[in-house]
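Take a look at this one chain, the form predicted alone, written out in structure tokens.
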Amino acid sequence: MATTPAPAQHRSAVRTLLRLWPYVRPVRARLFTAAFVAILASCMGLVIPLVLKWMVDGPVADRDPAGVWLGALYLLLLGFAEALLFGLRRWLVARPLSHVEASMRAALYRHLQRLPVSFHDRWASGQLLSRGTTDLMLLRMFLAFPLTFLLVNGVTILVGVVIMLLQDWTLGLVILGPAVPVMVTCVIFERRYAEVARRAQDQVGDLTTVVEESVLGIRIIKGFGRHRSQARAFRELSRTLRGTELRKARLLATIWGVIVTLPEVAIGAALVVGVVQVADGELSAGTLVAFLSTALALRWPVESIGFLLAMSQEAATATERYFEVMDEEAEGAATNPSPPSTRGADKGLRFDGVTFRYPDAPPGTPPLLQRIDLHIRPGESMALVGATGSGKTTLTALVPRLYEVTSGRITLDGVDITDLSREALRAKVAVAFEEPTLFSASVGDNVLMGAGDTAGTTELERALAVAQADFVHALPQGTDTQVGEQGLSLSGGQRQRLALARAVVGRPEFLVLDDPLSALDVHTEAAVEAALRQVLADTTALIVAHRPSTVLLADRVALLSGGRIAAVGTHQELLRTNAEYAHLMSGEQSREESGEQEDAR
């Protein structure tokens, strides 16, 4: 399974969230708006301890029931406000949050477009899908609520505290004794909470990709019986989820029940204080009740720091999973300045000196591909031959730099393929690959696809007729057709064949076909071959091949041997003098004939 970088062992949540900014600025004005409507509410709120003082001190001391019936009615409408701006908070921020949630997961699907197939090949696939989804909805959730209210109820905390000192100096400072232990136990659990809620947003990637996995294979796991061993991955997996889950949660219980006891037993002793101090005439019972009911105002901007903080790590680390993608350089334009050349003997596609190694080899391993001196003249097609790992397939895949290559250059008609933006190379070069993929559209619109906008239905059934994939009208909406995910309701030679139609409908200039026709019986094998001999005559085509059948399709053949190339000639001139290649050959040549017998069987 790929792996995903190692977090940061130090960082600042701060630090971190502030890298969101970008994304939240074109709507900081609403929640700008939000945050002060919503301190606004809280802080109408601790007037109501100051209207029940003036009532416990005037009207009910007094006996005066219009008094009374006054306060309360104050008292009503404070309620009425705070909640009617609670709801204009949540109005005022369900639009904008939904908008940068938004700009994020199609910044981060453009990103992952644009990164090199070097990244994707080190990145499970679930890892990915989990910061497009679960990450993105941790943080409009942090954006919606929690950041909101740690700078409410901060506001509220502070202008409480102030009016409780005002009331009476002596119970504001019993209130205000546990803070410090307070504060030294959210330090404590940010910094353990954080490292956890790390550890559990990496395991739902990895069971992510566990559920994506066994989907697309499905056929494998119930064609060898495997699904009780995919379930049982699944529950290790689960478990493991599990416990960090439990552990998240008993930390922030063991929080949870620091920041409610604390204060509730300063509570309980500025209530006794308190009633010592009015039984000796030294306070009034209004300001005692207004003293404890802003206490108790105060008890849920207070209990809330808990799973506030909880909520920020989690988006903390949401932030930090989904920069660790954004942060991927992304394939540039160009890496080469030097001009391109244009002599007449670099025309057709060159290789120059070329040398491959994986980025993610370990250090002082040697490369796939050494010094690949290789040149296809114009409207030649030479077909790459070797033996099974010898790097065939990684060759064909530098010409469109979905690698780039480690040393030396590729050309085509003279011009070096780094100096050409990956836009340019690609409306130049065609590819098809052994392993055809189609994605969830119709058949037309999968074909479609290896041309420009301006491609229609001649070119299509030009492409289908050159792929002899003639099948697709007998299905039942034609081109129209939804082919599913990954294609699997077709078979693998229908795949193939839409592949190659696919490569070949936009007309392109260089034709890279890695053993396109693998998957076909002989019949059609040779219906495509014939069809296809017209379209490699006008164009220069690199095709790797096995079967001898395919060679026979290539003006010339290249043998790759030991990461380089070690013969190039005619088919008919290798046969003759390298004793390598007609061991290939007499290899694939048997298995073809046996595959032909029992056919005629």
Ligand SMILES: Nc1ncnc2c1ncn2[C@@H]1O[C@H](COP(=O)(O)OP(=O)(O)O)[C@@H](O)[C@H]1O
Contents of the next structure:
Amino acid sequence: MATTPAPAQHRSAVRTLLRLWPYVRPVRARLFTAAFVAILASCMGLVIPLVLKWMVDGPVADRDPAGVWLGALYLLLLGFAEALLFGLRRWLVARPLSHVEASMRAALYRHLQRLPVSFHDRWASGQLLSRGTTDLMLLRMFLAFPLTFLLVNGVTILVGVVIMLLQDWTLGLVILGPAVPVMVTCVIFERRYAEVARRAQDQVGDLTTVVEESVLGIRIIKGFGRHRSQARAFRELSRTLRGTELRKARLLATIWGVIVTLPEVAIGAALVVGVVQVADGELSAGTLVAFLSTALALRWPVESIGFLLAMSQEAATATERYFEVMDEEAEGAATNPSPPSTRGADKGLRFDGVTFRYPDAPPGTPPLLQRIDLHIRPGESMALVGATGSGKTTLTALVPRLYEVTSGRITLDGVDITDLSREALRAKVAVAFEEPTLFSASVGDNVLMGAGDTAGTTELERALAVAQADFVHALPQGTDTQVGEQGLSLSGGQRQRLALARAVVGRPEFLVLDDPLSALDVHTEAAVEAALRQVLADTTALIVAHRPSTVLLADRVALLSGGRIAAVGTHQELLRTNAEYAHLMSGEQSREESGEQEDAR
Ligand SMILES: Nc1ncnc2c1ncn2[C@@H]1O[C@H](COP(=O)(O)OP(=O)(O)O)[C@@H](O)[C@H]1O
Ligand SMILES: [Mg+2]
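Given the form predicted alone above, produce the structure of the same protein in the form predicted in complex with the ligand.
Once more the chain from above appears, this time first in line as the rest of the complex follows.
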């Protein structure tokens, strides 16, 4: 399985989070309104101490009960208004933010579909899954809460401090004393937390990968009795993740301790100083009450900064992880559209000095395919034969552009495949791979994937006939039977025949088959070959083959050896003139005679 690419170099959390703007933009009006409402609500809380001051210095000092009642009414109304405004804020943001999350998830999925196969070779699927789920959830939570409240609390603290300084600036300075150490702690905390948060989120991705692999590979794990070691690997990873999460908790506890303790001490100090001042008659009791209740009102905004910062940091990490995928280059459209030249000699499928090495091959290794020249004439079928690992599958994957050639070119009827749009290319070329994949859909839908939207039952039946896949009609619901991961399991040979049907259903001009009959028993194979022969009569085909019987379907054979086309000719010619070919074919022959292959189930 692929590994996780190393995270990009550290960027400031703010700069990273700014990248979310394009997704947030559509809902900006609501988000800003909500922030404004929250600031209003929060500042309303700060008016309460001022009412208290008026009450203590006025009606209370004057022993005027009516005034006290009036003050109480004011307080009640203020409290009500504050609660209403906070409720309004929540209502304002809930719907738009789930919209942001959904659109980011959709963008990620769309992008994943467009990323080249070489990207998916490199990335572990669990990492992609966790980015599409956990990370996006963290982002939504960030937009809903820390984003607004860092702003709201910042403004509230600022307004509160100004109010306190205006009440009495000596007391104000006493309260402000811990500000500097608290800020320093926050900065240090932010940096450390960033690192741990990133590690935790990557570990979630690794854990997801293990779960996914063991679910998909459950037969192998059970078959080889590996459930213990698999469980051990899982435990190991989840223990590491738990360690990282605990480290996060410890960091959070530290900053929480500092943020809670220091202001608390300052409030205590201010209380002592204030009481002395009131006793000396330098300060009114009302002012001290107002001052202290403002300080207490600011306690929550200050204390919450710790976890707001933590959540923002996690959101920044999530953003980073999200954009690591989004920044990967998707498959482009045609590169240099040029008028197709259709000289007669260029008809058919042609490999022209094609050299290829996998993007992730270790540096220094020679290219897997070197200067391949091969011409498959229009309507011709060419078999491709070679030892295991010689690069046959790779060569076939180059035609539908699952990988890009390193140098050289591949042309279809004289047109470079890089000049064709993906749609045009994939409409011309149909493929069937060695490992046939069926999706969670009906048999019919799985096969018709290979055709345009107009194809219907007639095409389906014809394709099923060519692939000798009449077993379909014996399935519980015929072609409507659900297969794939959420449906009925089929045998390897049955899946191969459906994949073959999918390849031929759209009557493609060019057919690329990677060992399409390997899992069939000898009799089914013969039947498929007979039917396939008719299809091959009017398509240009490249067929990877192992057995002489499959090779005999083709007009000519190309032998791939040492990264080059070592020989081209008819089966008989090559058998006579090429020792390697003769050897490959004889080996296959004897294996087949021993009846090793069979169509299970
Ligand atoms: N995605 C990949 N990335 C890097 N190397 C690969 C990849 N797929 C296959 N290879 C390597 O390329 C070589 C040829 O593989 P393949 O084309 O599948 O051979 P064949 O189909 O002839 O058996 C093998 O050595 C294999 O390890
Ligand atoms: Mg292969």
